[in-house]
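Starting off, we have a lone chain in the form predicted alone, written out as structure tokens.
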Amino acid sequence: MDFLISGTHINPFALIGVGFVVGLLGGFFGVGGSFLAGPALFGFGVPMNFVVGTDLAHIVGKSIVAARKHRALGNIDLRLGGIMMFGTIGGVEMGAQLIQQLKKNAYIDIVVGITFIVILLSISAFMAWESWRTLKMHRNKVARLGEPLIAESKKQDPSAFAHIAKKIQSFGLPPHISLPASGIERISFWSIIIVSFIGGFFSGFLGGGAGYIRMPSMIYLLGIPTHIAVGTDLFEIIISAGYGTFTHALKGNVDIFIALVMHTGAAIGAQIGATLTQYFAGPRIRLAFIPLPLIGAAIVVYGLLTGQHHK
């Protein structure tokens, strides 16, 4: 099928297949999906301009339907997610404003591509270290006190770095909120926003809602227990590609038909994923999230190596 805006020839029930795909892990994990998503569209020969801007266009659909989800399933802290959108505006706008100025430059796809493929492999490493250390953690601790493995309260989710999340919530900058619905007392609201402007750049930036960087910083840097930053990142997630698709509308980079097309997909899958969440404890979740941006990564690392987008 031939997609005018973007100049692409793609089959359209393969990008209904990753769309369905990429609803189903993204309704699990409290992400877009654009670790995924991003680089299929790259490996099938979209240009990294239009990989942005229509990712982005389809991931506000699925996380619409996730995030309802979530909600019914009371995983979603609204006073975070409201407070979150102010950061994460600004951030898309600054990101999409660097994907404009590398559009006048003939290697946007490699700069863009190499910085996707340094921050997957980044996040897949250090969340594979973190939940292997969490769970040999609470396993010591079934043979010591014959505790349970796993704590089942969503507002008690064992982390091996709940002591650094502690500290930035100590953060003395005023003003300072409490956030009951993440068990969390007392937060700087500045801490929220610096966490959210960080996932709103790299939304702007790399296309999607970024919550393969936003989801984990909720965790290991606010303190979010796992489930709620899940639903939590689905609601931000809503905002940030919303607002980024407009943004990269308005410069020519979203072919909305791609979008539709991958959208009938999602909007299954994300239904799916957001159910299993009940399924499992938080630091599982985490351990599962794990092999997802190796598999974006290898992805785009094939576009690079192919040169498909040329065609």
Second form
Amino acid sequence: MDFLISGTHINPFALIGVGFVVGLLGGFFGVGGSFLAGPALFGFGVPMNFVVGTDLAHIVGKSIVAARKHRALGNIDLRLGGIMMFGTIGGVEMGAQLIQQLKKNAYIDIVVGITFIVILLSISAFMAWESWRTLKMHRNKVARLGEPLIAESKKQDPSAFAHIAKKIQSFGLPPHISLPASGIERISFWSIIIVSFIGGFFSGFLGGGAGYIRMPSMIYLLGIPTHIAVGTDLFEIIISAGYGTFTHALKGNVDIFIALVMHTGAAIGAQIGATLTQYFAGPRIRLAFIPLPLIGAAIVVYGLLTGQHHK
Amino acid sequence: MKPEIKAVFKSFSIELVVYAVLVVGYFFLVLHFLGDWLYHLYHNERKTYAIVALALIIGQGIVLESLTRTLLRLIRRGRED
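Form predicted alone done, so how does the form predicted in complex with its partner chain look?
Shown next: the complete complex, the earlier chain at its head.
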């Protein structure tokens, strides 16, 4: 099927299939799924500027499905999401402006592709290390104290990085706020803004909702419980991807037809993924997340090496 | 596999089949007619295109979410009966 806006030819069922997988994984892990959708579109031969803009559009629709599901499950901290919105929008605009600058020369695919690979590999390596440490720590605790800990609630969420989150929560720059839904008594407004700005920047620059940055940052840096981080991240993705879609569409980087087709598969996948989070505990969700950025990185490497990109 | 998880997977499988039929119909009927109009907007009225693009994806997100939720509810109710 020809997608005239981006000038590409893609099998619509392949797009629906990719959408379904991305939706399923995104709903489960609380990320937009751009670490797979973006590389997949690039692999289909879509020019990088359209990959970034179109991926953002598809993510908006998909995240609405998953966020509504997570809201029903009580996994969204609306106060945190509302504050993060300001940093996110500023970051998205800065990322989109950088794409505009890169569009003027021939290196956009290489620069965005390599940045993507570096980010995805770093996240995967870091989360593997952290989840392994957390599970090891948990096992030692169980061995020391015996049976009762095995029966811990799935909502209890140990992390090997809890001490870093505690330090960031004690950051002194006012104003300070409390986040009762996330169990945080006091945190600087600016810590939240910085984390959301970085997430927004990668959303505007690499496409998608940048949940692969924001979700781990919320858990490890802000100390948000994994289940709340998953739901709130999806809420935030709607804001960042919505704004990103608009600004990229104005700049001619969105093939909405591709996004609509892909989203039909993503909608059902997201619904299933969000329901499945109820059956898994925090560290195990994080551990299962690890291979996904690696797959995304492999697809980008394949796209760059086989010349699937446009100059 | 736990009976509870087995039941969830069964519901999702039925939902998936019904949803696939509905979406393929929607895809060929509705999106086919929008193609030329969107292409025209993209080249001639970029601001309108940006607004329409965002509205379309949000609208589709809400409609499909309602559809998947309704399907799941109907399937669960059918199983309980």
